[in-house]
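Consider the single chain below, provided in structure tokens and representing the form predicted on its own.
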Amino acid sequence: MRIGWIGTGLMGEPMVARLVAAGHQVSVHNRTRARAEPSLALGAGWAGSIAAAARDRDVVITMLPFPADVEAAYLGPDGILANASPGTVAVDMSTSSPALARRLADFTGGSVLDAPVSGGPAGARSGALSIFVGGAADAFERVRPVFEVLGSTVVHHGPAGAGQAAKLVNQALVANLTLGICEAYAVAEAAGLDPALVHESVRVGVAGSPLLDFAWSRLSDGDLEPGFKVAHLAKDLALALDEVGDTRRLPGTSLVRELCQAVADTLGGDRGTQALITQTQPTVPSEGQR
């Protein structure tokens, strides 16, 4: 397919691999060119705009940080939908807000999917994604062969926003099992515990999971680096608390949020979510407080 292809990040320059190496014709477009030197070096070609990336295409993939930028690529005078060929599909896989994706689906009628994905990097270099898809059937039909390059699990989870909701429920679970794994951690350190012995230990039990693999081990060599940034927990988090709006009650989440925020307000936004764990440190008292 000849596939348009919005932002090259973390997630963006593997998953553009991935659709190369099968053999599709892909053009990226980033806002810094030289975050997409590797896609280009791979074969990729370069689109100098979204709307450059946005013509002539069967497929314009989206892969963005925030709603906000969603919005301004397809909706902008520059963007997808005012520049896109009759017949393009639209797959926004950023993690978004379930009604930006409804009105983007209902601009167009349907030619807008969303299709969040979970499994990160690694996830994303071994074609091994979980993906989570909203939107109009046909057009979901049409795109399988690009999702099951990327995808070992494509579940179409409804209309338009199913997709993005689904990817919340995800994220729920991944802040509340991160926060739980670097308390853990901590737990451990306090004790005076061997972290590797702990974590033989503890990830052959009900506790263990891909997650408590990686973070564990990042925690122990005391590696901060994203695997996921821990300013785009914060906002997938925000979107879920403002999706379930007043009807439940999510202690958990809006903690992990805040904490995010914290570690965000502190080390910065690009840390990894695995640096919550630095939320775990007594708080030195001040000089009033001694």
Contents of the next structure:
Number of protein chains: 2
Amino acid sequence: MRIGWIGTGLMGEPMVARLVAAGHQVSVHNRTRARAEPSLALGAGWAGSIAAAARDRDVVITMLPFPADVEAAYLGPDGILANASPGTVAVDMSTSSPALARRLADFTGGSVLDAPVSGGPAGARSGALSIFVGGAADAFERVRPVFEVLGSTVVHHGPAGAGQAAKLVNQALVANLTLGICEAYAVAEAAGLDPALVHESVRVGVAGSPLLDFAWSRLSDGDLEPGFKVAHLAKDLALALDEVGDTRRLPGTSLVRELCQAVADTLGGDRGTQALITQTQPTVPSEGQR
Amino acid sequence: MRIGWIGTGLMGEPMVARLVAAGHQVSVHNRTRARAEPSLALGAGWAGSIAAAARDRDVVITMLPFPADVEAAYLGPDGILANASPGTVAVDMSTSSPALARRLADFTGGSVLDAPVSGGPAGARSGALSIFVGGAADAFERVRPVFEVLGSTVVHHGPAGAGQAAKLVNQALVANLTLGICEAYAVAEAAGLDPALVHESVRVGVAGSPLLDFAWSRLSDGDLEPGFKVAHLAKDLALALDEVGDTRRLPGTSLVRELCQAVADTLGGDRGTQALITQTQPTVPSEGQR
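Next up, can you give the form predicted together with another copy of the chain of this protein, since the form predicted on its own came first?
So here's everything in the complex, that chain up top.
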């Protein structure tokens, strides 16, 4: 298929690599061209603008950091909706707002899908992503072959917005688990235990998970580089809290959002979420408290 | 081996069943005899007191709810230490205080091990527990054949107390994950998603875990019966917070402890930890706030 791809970051880059390898004709656009070079080296074409990436394509896919980026990419005279050919299906694979997904689908009579993913850069490279799809069933069927190159679990959750909502469910889970991993690591350190032995015991228990293995290893190495950025988790959690509004209390999710914000404020938003470990350090008492 | 077993609750009962099936000669004692009947029906003998369970045994094992129960079982004229034969190794498999474990080991010159477990009643039945051992290496080697009937992962974490400390690491992880599962479920409900479809997507992601599968299924059934009791999780988290003292902040763990206490206060401490879902309901505003 002729695919336009907008956004070649931590996730977009390995996803484009899979589509190119599968024989699709992919044109990429990225705000910073240098970040697209690895995709171009693999055989993707360069599109000089969002409009150019959207024209004459079977499918246009966005993989962008924030809902404001998604909104800007789709709307306005230079955006996807004004430039895509009739019959093109657009797919937002960013984790974004369910309400925005519904708005974009409504505009276009159902030719925009929401399809955020879970599985991280490793899952993107191996084609093992979990893809959470919302939107019109006929558009979903047309894009399904693309999804199947990228993910091993592709689930259609319902109408537009349902994919985003299902992804936010995942993020609430991931957020609390990440904090749990960091606090568990802090307990192990405080007790003077060997982190490798503790990992051996804990990973086979009921809370063993791929995220535990990934984050524990990074923590053991003192490595705060992202798999997944704290600024992005903070954004996802704000979206989850918006989605439930005042129909539910999410005290853990609210806490992790605040702690991610604290990490972003002190260390920068592009640290990995395992940097929540820094929030387990006791606060230095102020002069007055001593 | 001749094994004395004290405490035939949710975990103790299936563990005793495995030891009897493996050909060990097991005498059980439980405060409420009726709770020991299933063990007796399988061929365990009845010990009328803790002292009787401790006498003339190669190994004496305790599996009790709270550190106060453990302390009472070991100390005093009717306790294990006063009645066990020289050469008996006592093993506390309860999740209890590292400080108490060190105290008991010190009393006895190293013939008490701490060996709490993870894996729940299902892991206990199938012999797939993770066993966190602390204490003297020679005592560990003598009890190892018993551990290998009960668990598939047996790790010696260090001197007395290290097994308990490692288990508390696991509990901090489990606690935050459990809250995350409940809040994720609440987001799915609030967004009107199909919980079974959401589970299909989320379980293959980075946060997929045996606990997710177990708790999501219970939540879908509206079933708040324990796998693991909120009162016990609240106790474990208090121990974890004690263990780190003021050397670390554990905001997530502290939060889950409070929420477990709130569930215990309103619904009872013997509800399963998935009853944390009730804490996602919005508070009914009081008259004054309306």
